[in-house]
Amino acid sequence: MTRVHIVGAGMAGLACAVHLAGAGRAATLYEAAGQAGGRCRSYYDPQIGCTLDNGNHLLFSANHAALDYLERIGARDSLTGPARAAFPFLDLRSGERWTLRPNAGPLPWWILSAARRIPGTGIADYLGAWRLACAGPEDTVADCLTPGDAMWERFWEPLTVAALNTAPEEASARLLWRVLRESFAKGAASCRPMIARDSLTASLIDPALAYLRAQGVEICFSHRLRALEFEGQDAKVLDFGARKVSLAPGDQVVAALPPAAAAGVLPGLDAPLDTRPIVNAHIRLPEPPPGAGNGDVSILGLIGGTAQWLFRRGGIASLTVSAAQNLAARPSEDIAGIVWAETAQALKLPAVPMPPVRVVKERRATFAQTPDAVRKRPGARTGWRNVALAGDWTDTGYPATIESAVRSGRAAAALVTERSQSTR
């Protein structure tokens, strides 16, 4: 039987492997860390007690993809969240809260109702999401929004740098649009959060490698990727340093790894190499905020302050900074002080003494999802025959997010498929 390589066991790499073992193809999974994972993975943190994520991952109902591979790996039922559709926000600067409750099917009546829409915005202000569905090529969202409104710095602007990464004077309106057109276009149903009930490697990664496992799936870790080496249009070896492993006709390799990596093994291949960052930060809460329950977790976006969105799982708040450049060059103890301080206002907590508080830096979370990088995203075939690529940052027609890995891997998963029988 041909095998597939699969090098990188981040998400890609193992959506990858899971579709590739559910249809009984052989299979080897080698990743350059000693876990599996990549940027979704979780660890335990002496300094807050308990088991953290490196960042925080928000899945809407829409996302079939992580879904479906959820399903296959037995950890559907790992996520949590609010039985319907609803986003809470407190405005930072005026202390004003609301929740955004979209209404069921696509059409959306609940704008009509003042009590419903975002304060200070009117029905006109949501018209905007047409301007993003006949977005050109090079448009930003800049470009199709009006910059400074209501809706522009309590939606617009969140919503983009929440889903991106990327500021929304330079982030694809293309892009976001696609992700409108998959959950708030289609109603309800389609954009209820989601997040991990205990923890990413949890929910995520564990389960993934104990199916792989059980399907015989070898898995190698601490194999980092040097080189691959060719023989005309096949790569004919895969050099990890120390061992190399060399293919037997009929074999792929699917490239599961991030772009500079991938570029770095792939010659000639144009990635989009530009990236942006993602601080995180973790708190161990002194006390429980007013009304929560043991085990319960929460969403809360934040609007006018540093911080897009604050998540709390029980004791535990984590929130994120998308889109942070200028954050990610501070100290991380000024980090600590800026978000506690948001925490503190948005939890009702008393703001002395500060607790423990981790903070998380991605330097490199995801590509600049820029018009011209969204141009240079490949798709899974390659220039080889027996080389296919995955990854986040691929051509998947969604932004860099779990959703896309997943996408990615599956793609890849059935490109390979594809080339073995045309072989047969």
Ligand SMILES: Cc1cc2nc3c(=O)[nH]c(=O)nc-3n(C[C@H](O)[C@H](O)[C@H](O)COP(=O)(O)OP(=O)(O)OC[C@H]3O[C@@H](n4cnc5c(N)ncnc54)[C@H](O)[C@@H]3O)c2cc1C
The other form holds:
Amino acid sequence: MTRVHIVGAGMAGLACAVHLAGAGRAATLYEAAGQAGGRCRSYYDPQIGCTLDNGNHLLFSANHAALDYLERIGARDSLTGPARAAFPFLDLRSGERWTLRPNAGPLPWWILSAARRIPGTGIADYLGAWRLACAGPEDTVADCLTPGDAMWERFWEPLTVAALNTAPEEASARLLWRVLRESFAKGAASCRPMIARDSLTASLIDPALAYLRAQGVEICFSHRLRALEFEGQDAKVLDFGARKVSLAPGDQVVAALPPAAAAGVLPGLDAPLDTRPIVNAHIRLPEPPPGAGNGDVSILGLIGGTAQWLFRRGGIASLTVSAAQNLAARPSEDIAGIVWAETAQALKLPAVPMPPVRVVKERRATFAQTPDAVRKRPGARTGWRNVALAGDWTDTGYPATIESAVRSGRAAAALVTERSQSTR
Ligand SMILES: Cc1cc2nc3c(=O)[nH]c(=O)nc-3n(C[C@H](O)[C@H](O)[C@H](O)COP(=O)(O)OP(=O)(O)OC[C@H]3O[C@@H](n4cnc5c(N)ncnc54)[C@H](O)[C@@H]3O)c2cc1C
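Give me the form predicted in complex with this ligand now, not the form predicted alone.
Shown next: the complete complex, the earlier chain at its head.
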């Protein structure tokens, strides 16, 4: 039987392996680190005294590939979130609070009601969505909208930064429209937010590894691919330094690597290499907010401060700052002080003393999703007959997210299957 060698055990590599294993293909998964998950992982933090995620990860009910992946690994029930799509916001400058509640169907009737609109906005402000729908490939979000008005500050900017991890002045308008088209434009059922109930690893990683092992997939940690050796149009050897793996005729390779690592082993690959950081801060709250049980979660959008989102799971608050180039350069102690002040204000807690705060800086959280970089996203197919690509940065048509990573893994699995069938 021929074998598929998948390099990289992030969400893309895992999704690819899950699809291939489900179809009965022999596969080996190699990972440089000592654990799987890549940019989507959890770890025990002694300072905070519990398991933390490297960063808050939000999924939406529109993320069909990601939900299908969870179904396949038997972990669909491990997500939690509000029963209906509802997004509470707080403007930290004015103290105003509002909740964005899309209608059940695709027609956004809520825009017609002043009480349901975002404070400070009028009906005409929502027409910006139409300009995004008509955006050209070179347009940034700022090219299509009106920077500085209330709609910009309270909707477009936070949405762009959250969805694309890129400032609206440089983010691709077309990519943002894709998110809107698949979520808000379809109504409440497609934009229900969900997070992992316990941790990212417990939901998305450990059940996948258990599934793969049960299907006989070989999993090799601490295997960093140093080079691929080629002969003609085929890869012949995977070079892991201490170990070399020769490919048998019919074997295939899926490089499910971040863009820089993929470009390092695939000569001539023109990958989008510019990245943007995300900073997360996890805080053990001195006292959980009134009525908060251990298992409950809440999500609050923050406007006008440094953090953009506050997630709370029981007694832990986790704050996210996306497109955080300036913040990531500052010392963690400064960041802790800033986000704790915002948390205390948002949750109405005493500002002193400051509780334990863990700051996690993910410097290469996603590629910079500019029009130029989006144009560079390659598909699963490469110039080599037995090498396919996967990763959230490849051309899935979707921003670099779990959904994109899973779609890319699925596309790579489909490509290697098609190639195997055509050579039979
Ligand atoms: C802080 C943060 C917050 C995020 N928030 C969200 C969110 O709210 N919603 C959402 O959907 N997405 C979010 N994302 C994005 C999401 O995490 C990624 O899109 C997804 O995890 C990418 O998966 P991947 O498999 O494409 O890449 P990676 O996770 O980077 O996986 C690549 C794997 O390859 C391994 N590797 C690298 N080089 C080699 C080598 N030479 N040999 C072998 N292995 C190698 C790496 O160790 C890694 O495990 C967030 C990301 C971060 C960092």
